[in-house]
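Only one chain is shown below, in C-alpha coordinates, and it's the form predicted on its own.
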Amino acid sequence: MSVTDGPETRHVRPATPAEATDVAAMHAANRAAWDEAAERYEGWLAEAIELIRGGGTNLFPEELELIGDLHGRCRRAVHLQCAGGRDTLSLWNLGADEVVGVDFSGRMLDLAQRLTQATGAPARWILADVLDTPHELDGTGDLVYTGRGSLLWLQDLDAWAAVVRRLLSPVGRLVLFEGHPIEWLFDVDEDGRWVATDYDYFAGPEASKGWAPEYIDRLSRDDADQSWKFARAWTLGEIVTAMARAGLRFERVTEHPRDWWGGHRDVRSDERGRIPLSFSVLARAQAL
(Lines of atoms letter the chains of each structure in order from A and count residues from 1; the text may use other names and numbers.)
(Lines give C-alpha, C1' and ligand atoms only; values in the text may rest on other atoms or scores of the structure.)
Protein backbone atom coordinates (compact mmCIF):
# COMPACT_ATOMS: atom_id res chain seq x y z
CA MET A 1 0.00 0.00 0.00
CA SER A 2 1.39 3.41 -0.87
CA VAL A 3 0.85 6.61 1.07
CA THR A 4 -1.31 7.83 -1.81
CA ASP A 5 -3.36 4.70 -2.32
CA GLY A 6 -5.09 3.55 0.81
CA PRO A 7 -8.49 1.88 0.91
CA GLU A 8 -10.17 5.28 1.30
CA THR A 9 -8.47 6.70 -1.79
CA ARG A 10 -10.44 6.21 -4.97
CA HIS A 11 -8.95 8.95 -7.12
CA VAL A 12 -5.71 7.43 -8.42
CA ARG A 13 -4.42 7.37 -11.99
CA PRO A 14 -1.11 7.34 -13.87
CA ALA A 15 0.25 10.75 -14.75
CA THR A 16 -0.40 11.63 -18.37
CA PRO A 17 2.65 11.85 -20.68
CA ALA A 18 2.33 15.65 -20.69
CA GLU A 19 2.12 15.80 -16.89
CA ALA A 20 5.06 13.44 -16.42
CA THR A 21 7.39 15.76 -18.34
CA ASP A 22 6.40 18.96 -16.52
CA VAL A 23 8.29 18.90 -13.23
CA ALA A 24 7.34 22.46 -12.26
CA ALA A 25 3.63 21.81 -12.77
CA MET A 26 3.72 18.58 -10.74
CA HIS A 27 5.55 20.32 -7.91
CA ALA A 28 3.05 23.19 -8.00
CA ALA A 29 0.22 20.67 -7.69
CA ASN A 30 1.99 19.02 -4.76
CA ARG A 31 2.41 22.39 -3.08
CA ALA A 32 -1.34 22.99 -3.23
CA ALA A 33 -2.05 19.49 -1.88
CA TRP A 34 0.35 19.93 1.03
CA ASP A 35 -1.13 23.32 1.88
CA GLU A 36 -4.42 21.44 2.23
CA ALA A 37 -2.83 18.64 4.26
CA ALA A 38 -1.42 21.18 6.73
CA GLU A 39 -4.88 21.07 8.28
CA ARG A 40 -3.90 17.81 9.97
CA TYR A 41 -0.52 19.13 11.11
CA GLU A 42 -2.29 22.05 12.79
CA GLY A 43 -4.04 19.50 14.97
CA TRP A 44 -0.67 18.10 16.03
CA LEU A 45 0.93 21.46 16.94
CA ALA A 46 0.34 21.28 20.69
CA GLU A 47 1.86 17.80 20.77
CA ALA A 48 4.87 19.04 18.78
CA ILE A 49 5.40 21.97 21.14
CA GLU A 50 5.34 19.66 24.16
CA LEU A 51 7.80 17.26 22.50
CA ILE A 52 10.35 19.92 21.57
CA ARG A 53 10.04 21.86 24.83
CA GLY A 54 10.73 18.62 26.67
CA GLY A 55 13.95 18.06 24.74
CA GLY A 56 12.47 15.15 22.81
CA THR A 57 12.85 13.94 19.26
CA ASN A 58 10.45 12.76 16.59
CA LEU A 59 13.13 10.73 14.81
CA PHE A 60 13.39 6.95 14.62
CA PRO A 61 16.22 5.04 16.35
CA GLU A 62 17.75 4.26 12.96
CA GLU A 63 17.99 8.00 12.24
CA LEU A 64 19.36 8.81 15.68
CA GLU A 65 22.11 6.23 15.24
CA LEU A 66 23.18 7.84 11.96
CA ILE A 67 22.92 11.44 13.17
CA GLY A 68 24.53 10.96 16.56
CA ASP A 69 25.21 13.68 19.10
CA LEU A 70 25.42 17.01 17.27
CA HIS A 71 26.68 19.07 20.21
CA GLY A 72 29.86 20.89 19.20
CA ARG A 73 29.96 19.32 15.75
CA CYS A 74 27.07 20.86 13.82
CA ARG A 75 26.91 24.59 13.34
CA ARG A 76 24.00 24.35 10.92
CA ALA A 77 21.59 21.53 10.09
CA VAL A 78 19.56 21.96 6.92
CA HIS A 79 16.31 19.99 6.69
CA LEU A 80 14.94 19.69 3.17
CA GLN A 81 11.14 19.30 2.85
CA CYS A 82 10.70 20.12 6.50
CA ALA A 83 6.88 20.38 6.61
CA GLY A 84 5.74 21.64 10.02
CA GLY A 85 9.21 21.65 11.58
CA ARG A 86 8.88 18.98 14.25
CA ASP A 87 11.68 16.84 12.82
CA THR A 88 13.75 19.96 12.14
CA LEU A 89 13.63 21.07 15.76
CA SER A 90 14.39 17.50 16.80
CA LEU A 91 17.81 18.15 15.21
CA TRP A 92 18.20 21.20 17.46
CA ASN A 93 17.44 19.05 20.48
CA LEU A 94 20.19 16.69 19.31
CA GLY A 95 22.67 19.55 19.51
CA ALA A 96 22.70 21.49 16.24
CA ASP A 97 23.59 25.15 16.90
CA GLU A 98 21.13 26.33 14.24
CA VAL A 99 18.53 24.62 12.09
CA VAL A 100 17.20 25.71 8.70
CA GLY A 101 14.05 24.19 7.23
CA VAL A 102 13.15 24.40 3.55
CA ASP A 103 9.64 23.65 2.30
CA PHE A 104 7.32 24.81 -0.47
CA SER A 105 4.17 24.95 1.65
CA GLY A 106 3.56 28.34 3.20
CA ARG A 107 0.91 26.90 5.47
CA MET A 108 3.35 24.29 6.78
CA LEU A 109 6.01 26.93 7.42
CA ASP A 110 3.49 29.04 9.32
CA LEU A 111 3.17 26.07 11.68
CA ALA A 112 6.95 25.73 11.86
CA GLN A 113 7.24 29.39 12.81
CA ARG A 114 4.62 28.97 15.54
CA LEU A 115 6.59 25.98 16.83
CA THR A 116 9.75 28.11 16.87
CA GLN A 117 8.05 30.93 18.76
CA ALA A 118 6.73 28.49 21.36
CA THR A 119 10.09 26.80 21.94
CA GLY A 120 12.65 29.57 21.37
CA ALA A 121 14.60 27.41 18.94
CA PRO A 122 17.28 29.05 16.74
CA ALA A 123 15.48 28.13 13.54
CA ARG A 124 15.06 29.73 10.14
CA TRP A 125 12.36 28.75 7.68
CA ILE A 126 12.70 29.20 3.92
CA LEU A 127 9.72 29.05 1.58
CA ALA A 128 11.00 27.41 -1.60
CA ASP A 129 10.74 24.34 -3.73
CA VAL A 130 13.58 22.12 -2.58
CA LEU A 131 15.01 22.28 -6.12
CA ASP A 132 15.25 26.06 -5.70
CA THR A 133 16.92 26.06 -2.29
CA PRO A 134 18.74 29.41 -2.05
CA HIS A 135 22.44 29.43 -2.91
CA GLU A 136 23.18 31.47 0.19
CA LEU A 137 23.06 28.14 2.06
CA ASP A 138 25.69 26.52 -0.19
CA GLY A 139 28.52 24.89 1.71
CA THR A 140 27.00 25.60 5.14
CA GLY A 141 25.28 22.33 6.03
CA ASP A 142 27.29 20.33 8.54
CA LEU A 143 24.22 18.09 8.43
CA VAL A 144 21.78 17.91 5.54
CA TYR A 145 18.79 15.83 6.55
CA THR A 146 15.72 14.62 4.72
CA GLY A 147 13.44 11.77 5.50
CA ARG A 148 10.21 9.84 5.75
CA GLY A 149 8.14 10.42 2.68
CA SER A 150 10.12 13.19 1.01
CA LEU A 151 11.60 11.74 -2.17
CA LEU A 152 8.33 10.38 -3.53
CA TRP A 153 7.01 13.94 -3.98
CA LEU A 154 10.03 14.97 -6.07
CA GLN A 155 9.97 14.62 -9.84
CA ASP A 156 13.65 15.34 -10.61
CA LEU A 157 16.08 13.33 -8.52
CA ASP A 158 19.19 14.56 -10.32
CA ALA A 159 18.30 18.18 -9.50
CA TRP A 160 17.57 17.22 -5.88
CA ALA A 161 20.90 15.41 -5.48
CA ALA A 162 22.73 18.42 -6.93
CA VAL A 163 21.09 20.62 -4.29
CA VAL A 164 22.21 18.26 -1.51
CA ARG A 165 25.78 18.28 -2.86
CA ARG A 166 26.05 22.07 -2.96
CA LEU A 167 24.58 22.49 0.53
CA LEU A 168 27.12 20.25 2.27
CA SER A 169 29.97 21.91 4.12
CA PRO A 170 33.47 20.44 3.77
CA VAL A 171 32.78 18.28 6.82
CA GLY A 172 29.07 17.90 6.12
CA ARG A 173 27.05 14.71 6.10
CA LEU A 174 23.82 13.76 4.38
CA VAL A 175 21.47 11.62 6.44
CA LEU A 176 18.50 10.27 4.52
CA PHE A 177 15.86 8.00 6.04
CA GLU A 178 13.13 7.13 3.59
CA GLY A 179 10.41 4.67 2.73
CA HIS A 180 11.68 1.74 0.69
CA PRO A 181 10.19 1.77 -2.82
CA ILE A 182 9.58 -1.96 -2.69
CA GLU A 183 6.88 -1.47 -0.04
CA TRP A 184 4.51 -0.25 -2.77
CA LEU A 185 4.59 -3.79 -4.14
CA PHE A 186 3.16 -5.38 -0.99
CA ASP A 187 0.03 -5.25 1.12
CA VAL A 188 -1.52 -7.76 3.49
CA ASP A 189 -4.47 -10.08 3.09
CA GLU A 190 -7.31 -10.56 5.58
CA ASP A 191 -5.10 -12.93 7.58
CA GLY A 192 -2.28 -10.37 7.90
CA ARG A 193 0.06 -12.11 5.47
CA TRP A 194 2.06 -10.30 2.82
CA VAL A 195 0.59 -10.41 -0.68
CA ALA A 196 1.67 -8.74 -3.89
CA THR A 197 -0.17 -5.66 -5.14
CA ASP A 198 -0.64 -4.78 -8.80
CA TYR A 199 1.65 -1.76 -8.53
CA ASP A 200 4.25 -1.39 -11.28
CA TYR A 201 7.66 -0.74 -9.69
CA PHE A 202 8.82 1.07 -12.83
CA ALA A 203 5.59 2.97 -13.50
CA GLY A 204 6.80 6.52 -12.88
CA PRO A 205 4.59 9.23 -11.35
CA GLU A 206 0.96 8.68 -10.40
CA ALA A 207 -1.66 11.30 -9.68
CA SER A 208 -4.05 11.01 -6.75
CA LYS A 209 -6.56 12.82 -4.58
CA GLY A 210 -7.12 11.92 -0.95
CA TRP A 211 -4.69 10.40 1.53
CA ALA A 212 -4.17 7.01 3.09
CA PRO A 213 -5.65 7.34 6.60
CA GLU A 214 -2.48 6.08 8.31
CA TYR A 215 -0.42 8.79 6.60
CA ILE A 216 -2.45 12.01 6.81
CA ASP A 217 -5.99 10.85 7.67
CA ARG A 218 -9.10 12.34 6.15
CA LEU A 219 -9.29 16.08 5.57
CA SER A 220 -12.36 18.20 6.15
CA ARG A 221 -12.96 18.48 2.41
CA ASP A 222 -13.98 15.48 0.33
CA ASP A 223 -11.28 13.64 -1.61
CA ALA A 224 -12.83 14.70 -4.91
CA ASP A 225 -12.52 18.37 -3.95
CA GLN A 226 -8.83 18.15 -3.02
CA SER A 227 -5.93 19.06 -5.30
CA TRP A 228 -4.31 16.47 -7.51
CA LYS A 229 -0.85 15.51 -6.29
CA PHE A 230 1.93 13.51 -7.93
CA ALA A 231 3.94 10.81 -6.16
CA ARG A 232 6.63 8.55 -7.54
CA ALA A 233 8.20 5.46 -6.02
CA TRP A 234 11.73 6.07 -7.29
CA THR A 235 13.58 2.77 -7.46
CA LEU A 236 16.49 2.24 -5.12
CA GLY A 237 18.77 2.15 -8.16
CA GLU A 238 17.50 5.52 -9.38
CA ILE A 239 18.03 7.11 -5.96
CA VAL A 240 21.56 5.80 -5.48
CA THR A 241 22.56 6.62 -9.06
CA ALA A 242 21.33 10.22 -8.81
CA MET A 243 23.31 10.73 -5.62
CA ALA A 244 26.47 9.20 -7.04
CA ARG A 245 26.16 11.24 -10.22
CA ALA A 246 25.92 14.43 -8.14
CA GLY A 247 29.21 13.68 -6.41
CA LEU A 248 28.09 12.10 -3.15
CA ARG A 249 30.25 9.41 -1.56
CA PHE A 250 28.35 6.70 0.26
CA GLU A 251 29.42 5.56 3.70
CA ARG A 252 26.35 3.49 4.43
CA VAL A 253 23.25 2.33 2.58
CA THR A 254 21.07 0.21 4.85
CA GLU A 255 17.63 -1.37 4.41
CA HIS A 256 15.28 -1.62 7.39
CA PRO A 257 11.99 -3.38 8.25
CA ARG A 258 10.79 -0.17 9.97
CA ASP A 259 7.17 0.65 9.07
CA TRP A 260 7.90 4.36 8.78
CA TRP A 261 4.32 5.63 8.30
CA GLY A 262 2.28 2.96 10.04
CA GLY A 263 0.73 1.72 6.84
CA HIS A 264 1.30 -1.95 7.67
CA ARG A 265 0.07 -2.22 11.26
CA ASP A 266 -2.15 -5.16 10.32
CA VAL A 267 0.80 -7.41 9.37
CA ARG A 268 1.06 -10.55 11.50
CA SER A 269 3.91 -10.52 14.02
CA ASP A 270 5.52 -13.57 12.39
CA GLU A 271 5.44 -11.77 9.02
CA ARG A 272 7.18 -8.62 10.23
CA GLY A 273 10.81 -8.15 9.36
CA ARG A 274 10.63 -10.09 6.11
CA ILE A 275 10.33 -7.09 3.78
CA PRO A 276 12.35 -3.85 3.78
CA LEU A 277 9.90 -1.01 4.39
CA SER A 278 12.50 1.75 4.73
CA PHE A 279 16.15 2.47 3.99
CA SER A 280 18.80 4.93 5.10
CA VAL A 281 21.83 6.59 3.56
CA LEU A 282 24.85 8.25 5.12
CA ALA A 283 26.90 10.13 2.54
CA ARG A 284 29.41 12.94 2.19
CA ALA A 285 30.45 15.20 -0.65
CA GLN A 286 33.33 13.92 -2.74
CA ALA A 287 36.25 16.30 -3.07
CA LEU A 288 36.03 18.33 -6.27
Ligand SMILES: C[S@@+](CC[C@H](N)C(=O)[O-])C[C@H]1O[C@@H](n2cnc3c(N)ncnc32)[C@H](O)[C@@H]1O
Second form
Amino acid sequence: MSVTDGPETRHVRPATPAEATDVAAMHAANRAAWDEAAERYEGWLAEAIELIRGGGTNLFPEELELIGDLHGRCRRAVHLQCAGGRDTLSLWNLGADEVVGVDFSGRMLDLAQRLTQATGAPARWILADVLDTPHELDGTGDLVYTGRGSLLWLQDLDAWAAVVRRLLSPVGRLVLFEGHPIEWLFDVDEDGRWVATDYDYFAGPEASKGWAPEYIDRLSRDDADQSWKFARAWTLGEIVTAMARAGLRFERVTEHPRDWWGGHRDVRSDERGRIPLSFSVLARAQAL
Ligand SMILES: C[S@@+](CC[C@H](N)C(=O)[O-])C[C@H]1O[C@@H](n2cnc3c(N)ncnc32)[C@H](O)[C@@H]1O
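Form predicted on its own done; form predicted together with this ligand now:
Complete assembly follows, chain above in first position.
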Protein backbone atom coordinates (compact mmCIF):
# COMPACT_ATOMS: atom_id res chain seq x y z
CA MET A 1 0.00 0.00 0.00
CA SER A 2 1.22 3.54 -0.72
CA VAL A 3 0.07 6.48 1.36
CA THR A 4 0.16 9.88 -0.31
CA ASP A 5 1.17 12.41 2.27
CA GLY A 6 1.51 15.82 0.59
CA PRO A 7 4.12 15.51 -2.14
CA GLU A 8 5.55 12.39 -0.49
CA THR A 9 4.43 8.85 -1.21
CA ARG A 10 5.09 6.52 1.70
CA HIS A 11 4.83 2.78 1.56
CA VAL A 12 3.35 1.67 4.83
CA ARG A 13 1.07 -1.20 5.85
CA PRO A 14 0.40 -3.35 8.90
CA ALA A 15 2.52 -6.50 9.05
CA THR A 16 0.49 -9.52 7.94
CA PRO A 17 -0.33 -12.03 10.73
CA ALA A 18 2.25 -14.43 9.24
CA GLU A 19 4.94 -11.74 9.16
CA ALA A 20 4.11 -10.52 12.66
CA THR A 21 4.86 -13.91 14.22
CA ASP A 22 8.18 -14.43 12.41
CA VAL A 23 10.70 -12.48 14.47
CA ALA A 24 13.73 -13.81 12.57
CA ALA A 25 12.29 -12.85 9.18
CA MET A 26 11.35 -9.35 10.37
CA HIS A 27 14.86 -8.84 11.77
CA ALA A 28 16.41 -10.12 8.53
CA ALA A 29 14.35 -7.57 6.59
CA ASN A 30 15.40 -4.84 9.03
CA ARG A 31 19.02 -5.78 8.61
CA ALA A 32 18.78 -5.31 4.85
CA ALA A 33 17.00 -1.98 5.33
CA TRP A 34 19.64 -0.74 7.80
CA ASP A 35 22.46 -1.73 5.47
CA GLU A 36 20.78 0.49 2.92
CA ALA A 37 20.31 3.32 5.41
CA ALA A 38 23.97 3.18 6.45
CA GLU A 39 24.59 5.19 3.29
CA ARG A 40 23.33 8.25 5.15
CA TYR A 41 25.62 7.58 8.14
CA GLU A 42 28.61 7.44 5.76
CA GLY A 43 27.98 11.12 5.07
CA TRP A 44 28.22 11.84 8.81
CA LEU A 45 31.55 10.04 9.40
CA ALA A 46 33.85 13.09 9.11
CA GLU A 47 31.74 14.94 11.67
CA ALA A 48 31.83 11.92 14.00
CA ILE A 49 35.64 11.68 13.74
CA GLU A 50 35.99 15.37 14.59
CA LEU A 51 33.66 15.05 17.57
CA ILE A 52 35.38 12.01 19.04
CA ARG A 53 38.92 13.25 18.37
CA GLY A 54 38.00 16.48 20.12
CA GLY A 55 37.01 14.52 23.24
CA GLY A 56 33.33 15.35 22.77
CA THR A 57 30.17 13.37 23.28
CA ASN A 58 27.03 13.19 21.26
CA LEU A 59 24.80 12.37 24.20
CA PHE A 60 21.89 14.42 25.51
CA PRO A 61 22.00 16.04 28.98
CA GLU A 62 19.37 13.55 30.16
CA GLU A 63 21.71 10.70 29.20
CA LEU A 64 24.81 12.35 30.64
CA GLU A 65 23.06 12.80 33.95
CA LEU A 66 22.32 9.08 34.17
CA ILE A 67 25.67 7.88 32.81
CA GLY A 68 27.86 10.28 34.80
CA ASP A 69 31.65 10.31 34.78
CA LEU A 70 32.87 6.83 33.81
CA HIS A 71 36.52 7.35 34.71
CA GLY A 72 37.69 4.64 37.09
CA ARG A 73 34.27 2.99 37.35
CA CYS A 74 33.57 1.42 33.97
CA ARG A 75 35.90 -1.27 32.71
CA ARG A 76 33.57 -2.08 29.83
CA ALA A 77 30.61 -0.28 28.30
CA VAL A 78 28.47 -2.37 25.96
CA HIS A 79 26.41 -0.41 23.44
CA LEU A 80 23.57 -2.39 21.89
CA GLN A 81 22.52 -1.30 18.37
CA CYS A 82 25.56 0.94 18.08
CA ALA A 83 25.15 1.92 14.39
CA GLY A 84 28.26 3.83 13.19
CA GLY A 85 29.80 3.98 16.67
CA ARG A 86 29.58 7.69 17.38
CA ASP A 87 27.51 7.30 20.55
CA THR A 88 29.65 4.29 21.56
CA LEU A 89 32.87 6.28 21.39
CA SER A 90 31.16 9.09 23.26
CA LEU A 91 31.14 6.60 26.17
CA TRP A 92 34.91 6.22 25.76
CA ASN A 93 35.29 9.99 25.96
CA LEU A 94 33.24 9.89 29.16
CA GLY A 95 35.85 7.57 30.68
CA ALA A 96 34.96 3.93 29.88
CA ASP A 97 38.17 1.86 29.69
CA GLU A 98 36.84 -0.20 26.80
CA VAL A 99 33.73 0.00 24.64
CA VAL A 100 31.97 -2.80 22.77
CA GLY A 101 29.36 -2.09 20.12
CA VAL A 102 26.86 -4.66 18.85
CA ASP A 103 24.92 -4.15 15.63
CA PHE A 104 23.67 -6.41 12.83
CA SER A 105 24.54 -4.07 9.96
CA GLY A 106 27.95 -4.86 8.48
CA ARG A 107 27.96 -1.54 6.69
CA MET A 108 27.37 0.32 9.96
CA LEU A 109 30.19 -1.59 11.64
CA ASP A 110 32.55 -0.78 8.75
CA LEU A 111 31.92 2.85 9.62
CA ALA A 112 32.47 2.16 13.31
CA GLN A 113 35.77 0.50 12.43
CA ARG A 114 36.84 3.52 10.41
CA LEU A 115 35.93 5.73 13.36
CA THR A 116 38.09 3.53 15.60
CA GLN A 117 41.04 3.72 13.22
CA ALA A 118 40.76 7.50 13.05
CA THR A 119 40.61 7.95 16.82
CA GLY A 120 42.60 5.03 18.27
CA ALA A 121 39.71 4.18 20.59
CA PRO A 122 39.81 0.85 22.49
CA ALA A 123 36.68 -0.46 20.80
CA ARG A 124 35.39 -3.84 19.68
CA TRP A 125 32.59 -4.17 17.17
CA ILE A 126 30.45 -7.28 17.12
CA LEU A 127 28.32 -8.09 14.11
CA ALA A 128 25.25 -9.81 15.52
CA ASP A 129 21.55 -9.55 15.99
CA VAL A 130 21.24 -7.99 19.41
CA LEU A 131 19.17 -10.99 20.50
CA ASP A 132 22.22 -13.18 19.71
CA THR A 133 24.80 -11.03 21.51
CA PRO A 134 27.67 -13.45 22.24
CA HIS A 135 27.69 -15.03 25.68
CA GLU A 136 31.39 -14.24 26.10
CA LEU A 137 30.21 -10.72 27.09
CA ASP A 138 27.90 -12.01 29.84
CA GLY A 139 28.45 -10.36 33.20
CA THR A 140 31.01 -7.88 31.85
CA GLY A 141 29.02 -4.70 31.21
CA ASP A 142 29.64 -2.12 33.92
CA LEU A 143 27.45 -0.01 31.67
CA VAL A 144 24.97 -1.37 29.15
CA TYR A 145 23.75 1.50 27.03
CA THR A 146 21.15 1.59 24.26
CA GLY A 147 18.23 3.50 22.77
CA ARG A 148 17.78 6.49 20.49
CA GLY A 149 15.69 4.61 18.02
CA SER A 150 16.59 1.03 18.92
CA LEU A 151 13.67 -0.75 20.59
CA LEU A 152 11.21 -0.04 17.78
CA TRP A 153 13.18 -2.38 15.47
CA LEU A 154 13.10 -5.32 17.88
CA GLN A 155 10.26 -7.78 17.60
CA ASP A 156 10.87 -9.75 20.81
CA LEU A 157 11.26 -7.48 23.80
CA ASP A 158 11.43 -10.28 26.39
CA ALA A 159 14.45 -11.73 24.55
CA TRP A 160 16.06 -8.28 24.41
CA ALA A 161 15.56 -7.65 28.14
CA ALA A 162 17.10 -11.07 28.92
CA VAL A 163 20.17 -10.10 26.88
CA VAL A 164 20.53 -6.85 28.84
CA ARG A 165 20.21 -8.73 32.12
CA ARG A 166 22.90 -11.29 31.24
CA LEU A 167 25.34 -8.62 30.02
CA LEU A 168 25.31 -6.63 33.26
CA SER A 169 28.26 -7.05 35.59
CA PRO A 170 27.53 -7.29 39.34
CA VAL A 171 27.93 -3.50 39.61
CA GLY A 172 26.54 -2.87 36.13
CA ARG A 173 23.91 -0.32 35.19
CA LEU A 174 21.57 -0.15 32.21
CA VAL A 175 21.02 3.30 30.74
CA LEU A 176 18.29 3.44 28.12
CA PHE A 177 17.25 6.67 26.42
CA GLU A 178 14.53 6.03 23.90
CA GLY A 179 11.75 7.54 21.85
CA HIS A 180 8.48 7.62 23.80
CA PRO A 181 5.78 5.45 22.20
CA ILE A 182 3.31 8.31 22.63
CA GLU A 183 5.35 10.09 19.98
CA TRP A 184 3.75 7.92 17.31
CA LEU A 185 0.33 9.34 18.18
CA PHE A 186 1.10 13.00 17.48
CA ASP A 187 1.95 15.08 14.46
CA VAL A 188 1.69 18.83 13.82
CA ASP A 189 -0.74 20.70 11.63
CA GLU A 190 0.12 23.60 9.33
CA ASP A 191 -0.03 26.02 12.29
CA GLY A 192 2.42 23.97 14.31
CA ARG A 193 -0.24 22.64 16.70
CA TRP A 194 -0.30 19.05 17.86
CA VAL A 195 -2.82 16.84 16.09
CA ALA A 196 -3.54 13.14 16.52
CA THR A 197 -2.21 10.74 13.89
CA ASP A 198 -4.20 7.66 12.92
CA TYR A 199 -1.55 5.34 14.40
CA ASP A 200 -2.97 2.53 16.50
CA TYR A 201 -0.93 2.40 19.74
CA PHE A 202 -1.75 -1.28 20.19
CA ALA A 203 -1.36 -2.41 16.57
CA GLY A 204 2.02 -4.20 16.69
CA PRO A 205 4.51 -4.23 13.83
CA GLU A 206 4.12 -2.00 10.81
CA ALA A 207 5.94 -2.59 7.52
CA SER A 208 7.32 0.38 5.62
CA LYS A 209 9.69 1.49 2.92
CA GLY A 210 11.30 4.90 2.84
CA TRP A 211 12.58 6.99 5.73
CA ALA A 212 11.48 10.15 7.51
CA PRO A 213 12.91 13.29 5.91
CA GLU A 214 14.09 14.56 9.31
CA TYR A 215 16.31 11.51 9.78
CA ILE A 216 17.54 9.22 6.99
CA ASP A 217 15.47 10.83 4.22
CA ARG A 218 16.00 9.83 0.60
CA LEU A 219 18.59 7.21 -0.28
CA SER A 220 20.21 6.61 -3.65
CA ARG A 221 17.82 3.66 -4.03
CA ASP A 222 14.20 4.75 -4.62
CA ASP A 223 11.85 4.16 -1.69
CA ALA A 224 9.82 1.64 -3.68
CA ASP A 225 12.97 -0.42 -4.37
CA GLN A 226 14.13 -0.50 -0.76
CA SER A 227 13.72 -3.45 1.58
CA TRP A 228 10.59 -3.62 3.68
CA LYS A 229 11.38 -2.93 7.32
CA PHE A 230 9.35 -3.67 10.44
CA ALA A 231 8.99 -1.28 13.34
CA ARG A 232 6.59 -0.98 16.24
CA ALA A 233 5.88 1.36 19.09
CA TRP A 234 6.23 -0.95 22.07
CA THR A 235 3.96 0.51 24.72
CA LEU A 236 5.60 1.87 27.85
CA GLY A 237 3.87 -0.91 29.78
CA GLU A 238 5.34 -3.60 27.52
CA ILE A 239 8.83 -2.15 27.83
CA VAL A 240 8.78 -1.85 31.61
CA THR A 241 7.15 -5.27 32.03
CA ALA A 242 9.72 -7.03 29.80
CA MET A 243 12.54 -5.49 31.83
CA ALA A 244 10.98 -6.40 35.18
CA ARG A 245 10.33 -9.97 34.01
CA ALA A 246 13.97 -10.33 32.95
CA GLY A 247 15.14 -9.44 36.46
CA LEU A 248 15.99 -5.76 36.12
CA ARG A 249 15.47 -3.45 39.08
CA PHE A 250 14.44 0.10 38.20
CA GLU A 251 16.11 3.06 39.85
CA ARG A 252 14.58 5.69 37.59
CA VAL A 253 12.04 5.85 34.80
CA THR A 254 11.64 9.40 33.48
CA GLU A 255 9.62 10.88 30.62
CA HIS A 256 11.10 13.83 28.73
CA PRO A 257 9.76 16.39 26.24
CA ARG A 258 13.02 16.17 24.24
CA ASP A 259 12.47 15.82 20.50
CA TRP A 260 15.42 13.46 20.26
CA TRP A 261 15.50 13.03 16.47
CA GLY A 262 14.03 16.34 15.32
CA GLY A 263 10.89 14.65 14.05
CA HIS A 264 8.65 17.30 15.63
CA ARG A 265 10.69 20.40 15.02
CA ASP A 266 7.73 22.18 13.38
CA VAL A 267 5.81 22.38 16.66
CA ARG A 268 5.23 26.00 17.66
CA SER A 269 7.07 27.12 20.75
CA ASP A 270 3.96 27.56 22.91
CA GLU A 271 2.94 23.96 22.13
CA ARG A 272 6.37 22.51 22.80
CA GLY A 273 7.14 20.60 25.96
CA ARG A 274 3.68 19.36 26.88
CA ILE A 275 3.94 15.92 25.28
CA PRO A 276 6.58 13.33 26.25
CA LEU A 277 8.67 12.53 23.18
CA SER A 278 11.36 10.45 24.90
CA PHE A 279 11.95 8.53 28.11
CA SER A 280 14.91 7.16 30.01
CA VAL A 281 15.55 4.25 32.33
CA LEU A 282 18.29 3.61 34.85
CA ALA A 283 18.23 0.00 36.03
CA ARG A 284 20.43 -2.68 37.60
CA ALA A 285 20.29 -6.44 37.75
CA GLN A 286 18.18 -7.76 40.62
CA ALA A 287 20.20 -9.84 43.05
CA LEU A 288 19.56 -13.53 42.34
C1 LIG B 1 18.65 4.42 15.00
S2 LIG B 1 20.05 3.40 15.16
C3 LIG B 1 20.31 3.40 16.91
C4 LIG B 1 20.88 4.68 17.42
C5 LIG B 1 22.33 4.87 17.10
N6 LIG B 1 23.06 5.08 18.31
C7 LIG B 1 22.57 5.99 16.12
O8 LIG B 1 23.68 6.48 16.11
O9 LIG B 1 21.69 6.39 15.35
C10 LIG B 1 19.38 1.78 14.99
C11 LIG B 1 20.47 0.72 14.84
O12 LIG B 1 19.93 -0.51 15.27
C13 LIG B 1 20.46 -1.53 14.48
N14 LIG B 1 19.56 -2.68 14.64
C15 LIG B 1 18.22 -2.73 14.41
N16 LIG B 1 17.73 -3.94 14.76
C17 LIG B 1 18.78 -4.67 15.23
C18 LIG B 1 18.91 -5.98 15.74
N19 LIG B 1 17.87 -6.81 15.82
N20 LIG B 1 20.14 -6.40 16.12
C21 LIG B 1 21.22 -5.60 16.01
N22 LIG B 1 21.16 -4.32 15.54
C23 LIG B 1 19.95 -3.86 15.15
C24 LIG B 1 20.53 -0.93 13.09
O25 LIG B 1 21.44 -1.59 12.24
C26 LIG B 1 20.95 0.50 13.40
O27 LIG B 1 22.34 0.62 13.33
